[in-house]
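Okay, so here's just one chain, in structure tokens, the form predicted on its own.
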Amino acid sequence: MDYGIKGRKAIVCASSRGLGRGCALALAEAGCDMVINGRDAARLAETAAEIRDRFGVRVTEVAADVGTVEGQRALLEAAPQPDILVNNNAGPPLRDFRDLSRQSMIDGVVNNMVTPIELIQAVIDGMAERGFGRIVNITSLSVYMPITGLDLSSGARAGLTAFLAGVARPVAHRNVTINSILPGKFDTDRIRANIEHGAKKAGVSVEERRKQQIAEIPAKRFGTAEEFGQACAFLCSAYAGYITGQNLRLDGGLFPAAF
């Protein structure tokens, strides 16, 4: 399907691996030129080379921590007038809430709430002036269904969700949309780390813990970064202008709700 965004400029944060990488690949397939980002310069270069080779689009690499002022500045210097912004950042590791220090809580909120808001502040008016903008935030199913040990991540992402619910409406008439995708259990480095942590805590093998996790999902599998990326690309498409302020759960049916 032609998403109608060929030649558009995208910033995809934390896109050297995992779900962010899936989004970058899907947007490149749709014809977008892009800035990709990650902390590991070598991994970032590999992803950039693959995108260029497969899709022939222009790719700029920004090796930086998107949670820092310097990292954000580097992204915006590389693409001062983006048409598309995909907000993504690593969440805090599993940890009992009793063990969270004040600084670790501040860091979690900065990374998973403040940082995406700051980037949106920087790009939204330009998008509105040009009459096209697509902002997609990668949050988590834990916004709806908190996960024990990821309370800080859940809280920060829920705060972002509530914050942007109001921000999305005033720019909708300028063809600027703001939506979030809430991943459930996807086959990424993060879930593999969580499975290892859970296996150790439960005293079972990693494989047994993996099977337990899959059994809870109605689809009976983990999601893939590729299908996540395609959902993101559609929300960024020319045909998604009537979708805004929404939270798309991609979870294989894990969250048991009708609405």
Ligand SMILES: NC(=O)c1ccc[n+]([C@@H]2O[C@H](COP(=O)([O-])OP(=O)(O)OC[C@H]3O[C@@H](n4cnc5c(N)ncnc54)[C@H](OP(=O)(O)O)[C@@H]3O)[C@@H](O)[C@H]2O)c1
The other form holds:
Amino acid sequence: MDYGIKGRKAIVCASSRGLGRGCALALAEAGCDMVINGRDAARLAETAAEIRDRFGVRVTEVAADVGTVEGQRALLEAAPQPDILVNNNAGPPLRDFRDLSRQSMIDGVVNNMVTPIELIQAVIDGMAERGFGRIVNITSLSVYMPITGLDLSSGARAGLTAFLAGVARPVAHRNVTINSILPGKFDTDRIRANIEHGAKKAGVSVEERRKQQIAEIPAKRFGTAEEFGQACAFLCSAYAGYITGQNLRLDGGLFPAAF
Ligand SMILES: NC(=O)c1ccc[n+]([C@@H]2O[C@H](COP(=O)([O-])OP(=O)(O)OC[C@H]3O[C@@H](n4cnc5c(N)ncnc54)[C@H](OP(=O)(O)O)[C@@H]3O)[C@@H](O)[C@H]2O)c1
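Please move on to the form predicted in complex with the ligand, as the form predicted on its own is already shown.
The next block holds the full complex; its first chain is the one shown before.
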């Protein structure tokens, strides 16, 4: 499908691996030039090379921590007038909420709420002036459905969701949209690490834990970064200008609700 965004410029945060990488690949397939990001420069360079080879688009690598002021500055210097912003960052580690220090709670809120808001502050007016903007935030199904041990992730992302619900409406008439995608369980390094942690805690093998998690999902499998990326590319497409302020659950049916 032609998404109508060939030649658009995208910033895809935290995109050297996993879901962010899935979004970068799908946007590249749609013809977007882009800035990609991650802290490990070597891993980032591999992903950049793959995107250039496969899709022939322009890719700029910004090896930096997106949660820092300097990291954000570097991203914005590499693409001062982006048409598309995909907000992503690592989530907080699995931890009993009793063990969270004040500093770790502040870090979680900065990484998963403040950082995407700061990037949106920097790009939204330019998008509105130019009459095109697509902002997609990678959050989590935990916004709807609590996951014990990921309470900080749920709280920070729910805060982001509520914050952006108000931000999205005033720019909708300028063809600027803000939506979030809420992953359920996707087969990435992040979920593999969580499964290992859960297996150790429950005293079962990693394979057993993986099977247990898959059994709970109506689709009977984890999602792939590729299908996540394609959903993101559609929300960034020329045809998605009437979809804004939405939270798209991508979870293989895991969240049991009619609405
Ligand atoms: N996978 C799932 O099923 C799932 C479910 C719910 C929510 N989520 C959320 O979705 C987001 C993406 O998850 P994922 O599964 O794709 O994770 P992942 O496979 O661990 O990939 C994380 C990516 O982010 C980059 N990154 C991490 N911290 C960064 C930082 N401070 N600055 C810049 N880049 C950074 C990593 O590269 P470097 O390490 O080199 O920096 C890597 O490219 C996370 O917030 C996660 O909590 C995922």
